[in-house]
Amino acid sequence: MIGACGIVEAAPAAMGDFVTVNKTHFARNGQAYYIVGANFWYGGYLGAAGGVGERARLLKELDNMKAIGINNLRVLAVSEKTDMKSAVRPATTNAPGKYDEELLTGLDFLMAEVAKRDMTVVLYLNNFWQWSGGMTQYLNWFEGTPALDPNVTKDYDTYMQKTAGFYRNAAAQAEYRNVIAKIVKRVNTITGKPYAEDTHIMSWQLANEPRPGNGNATPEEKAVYVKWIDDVAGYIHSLDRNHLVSSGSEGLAGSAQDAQLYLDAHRTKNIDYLTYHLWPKNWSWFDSNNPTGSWDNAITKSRDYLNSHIELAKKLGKPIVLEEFGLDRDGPSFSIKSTTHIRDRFYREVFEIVATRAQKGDPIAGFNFWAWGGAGRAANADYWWKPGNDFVGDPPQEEQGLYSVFDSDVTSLVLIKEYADKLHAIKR
């Protein structure tokens, strides 16, 4: 419909158009709906109509993942303005209550892409780590502590312990709802369909790898966390009653080795799918200066941590979805002339192990990977990003070119298009 200013008006949908669970599997429009993901956190930027904003660019790279079979994407919603180096710019809040109305259109623009191409969105709402400002500008905000960027210190248990107060602050907690508000019940200026009833939109995420502090979390600590995921959880159900919700957790590396409360924190029936993400060299199983020398030992532990997430998904009688992995290229290079055998075998790995158990029937439901990286490219010869550089899939704290798939990286695109084809196959 046509509406008196001129907006599209979309007709109410039908609840079989959201994604829903349905027992231990996802569901849409009454049939299986499995994940094949693409991480696309900056895909809000490329829909600016200024500024940032490429949206012939954004065009082309929903186009080209939908060409291999990607129906999903893992998307940043909002971010917040900081002074850390490490991360991007510019951010959707400039301060507690002031917005940048022209990256909230980006957002719109590409939630009408995406409803064009009938892929769905996963948007996360905050992030433990500094690269979109994240928990630490919060507590900058609210607590005057400088904001804490683990690039400069190189002391991440630090950085993690005192992210984690973001979750016992008053103050920060307040204007973090009256973000969640903000997105949650905006009408997407292109269409005019409001984001709680927009059936592309699959799940509302709480932050992006929220953790309860560092690998010695303390008992307390561990509890306050489970309560702030079941109750933020909570608040979002109470504004969209359409929409999934998820946590965003890494899984065990992101719950301090702890199997009980990575359970406790998803238990919830606020929680609606369990996630968890794999970073094998990040988490030192592999070392890319000797590929050969610790590859036994990085599949060995990623097979069983892939593997043990699915059994701890079957004890909880939810889905849960791997949305993120990555490795780097061959060399270590982060150049695109550089070769990908090695993420290629990690990939079909990764992939095998999700297809293979999705097939049997077990709660995994799907993947991400890391990260989309498209037609973007590394401007610089350190290939460290600096504003008015292009987008890629890896943040500003990251080396562009780390972990990114690029459109000419042939191999990787045919490995997630044969896995595609296969999970999309799969009817329940």
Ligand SMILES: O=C1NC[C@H](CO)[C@@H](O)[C@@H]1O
Contents of the next structure:
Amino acid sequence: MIGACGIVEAAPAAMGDFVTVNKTHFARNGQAYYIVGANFWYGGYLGAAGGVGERARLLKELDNMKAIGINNLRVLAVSEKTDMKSAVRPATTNAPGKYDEELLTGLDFLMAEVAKRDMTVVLYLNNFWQWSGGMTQYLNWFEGTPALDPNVTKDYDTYMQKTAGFYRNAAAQAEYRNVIAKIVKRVNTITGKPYAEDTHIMSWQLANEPRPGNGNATPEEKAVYVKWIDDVAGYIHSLDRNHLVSSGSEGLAGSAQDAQLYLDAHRTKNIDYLTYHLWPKNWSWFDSNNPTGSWDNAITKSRDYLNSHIELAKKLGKPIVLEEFGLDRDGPSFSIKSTTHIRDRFYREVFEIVATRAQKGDPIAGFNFWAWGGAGRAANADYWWKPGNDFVGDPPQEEQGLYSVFDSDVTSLVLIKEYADKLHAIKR
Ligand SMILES: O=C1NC[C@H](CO)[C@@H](O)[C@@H]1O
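Take the protein just shown as the form predicted alone and give its structure as the form predicted together with this ligand.
In what comes next, the whole complex appears, and the chain from above leads the way.
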């Protein structure tokens, strides 16, 4: 069918129900719903009508993801204009109260196309990291503190400790809630449907990887964090009684390694399901320059991380989604010409634990790998992103090719499809 923008579009799929929580599982359309997902942070950017928009690419990416069984996308809904070097440009928020409607229409287009493919989307409304401006940019606006890019300062500990000041800043929280209301109460300009009534939104998510501070977060910082999650999640539910709300937490790695904090932060009835992320290289469990020597350590710790968080989900009686995980390409290399044998081995280990425990009825509700690169390609010899370059799965704060799964990574795509079939076959 030829759509309004003159591009062949998928035929409308049947309208589904909202994703709901049934004890420790998701349900949709009267049956168990398992997440076979991709991180696709830039999906709304590709949907824009002009500027950075690439609607023909977006349709192809969605069709290619659908073809390997992907049913869920995790997408950045809001970004903040910032001077920080390794942040995406443009941003949906140019300044407090000043929003880029063309870019926000990109999210409308994405949601319209997702609905045609009966996929669902998790939309995150902020970012603890600098690659979309995020909480640090709010503090620059409302505290006047410089937005210091940790890729430049190389001081992530100070970055994390200062960024957590966002939770305590009343003016920043007020603007954050203004933005939340703008998105949650938005009416899709393509379909005319209010977002709050869109059954293809699975969940609103407070932020990407919100942390209480750095690894030495104080009891006071932890208490502020727990209250912030409860308050904001409750605020979102007050605007929208239909959709789930999640935090975007990484699990213990994003909770100062404090399991009690992770439980306390997610016990509230306002958080409907748990999230966690798995990053063996980022967390120095895996050394990609010594893969053989570090594999056993990495996979042992990864297996423990995967399984222990499912036990925490059992304690809270809520589903849990592994909504980020990744490993770099053989070499290591950023080039799409490099192989992905080690990453495929890691993915298979992750998928096997998720699928096996899901089949057993444990509260693991699926995964989103990080991240879909699809047809995007790195543009520069140094693999860093510059405005005007393709978007790929790696945001601008990392080399373009670090963790992306590209459309040429056939062994990875086949592996994802193999486990998509297993998860989609689970009937409960
Ligand atoms: O949310 C995230 N988690 C890990 C990704 C890869 O390092 C990173 O790109 C992103 O900020």
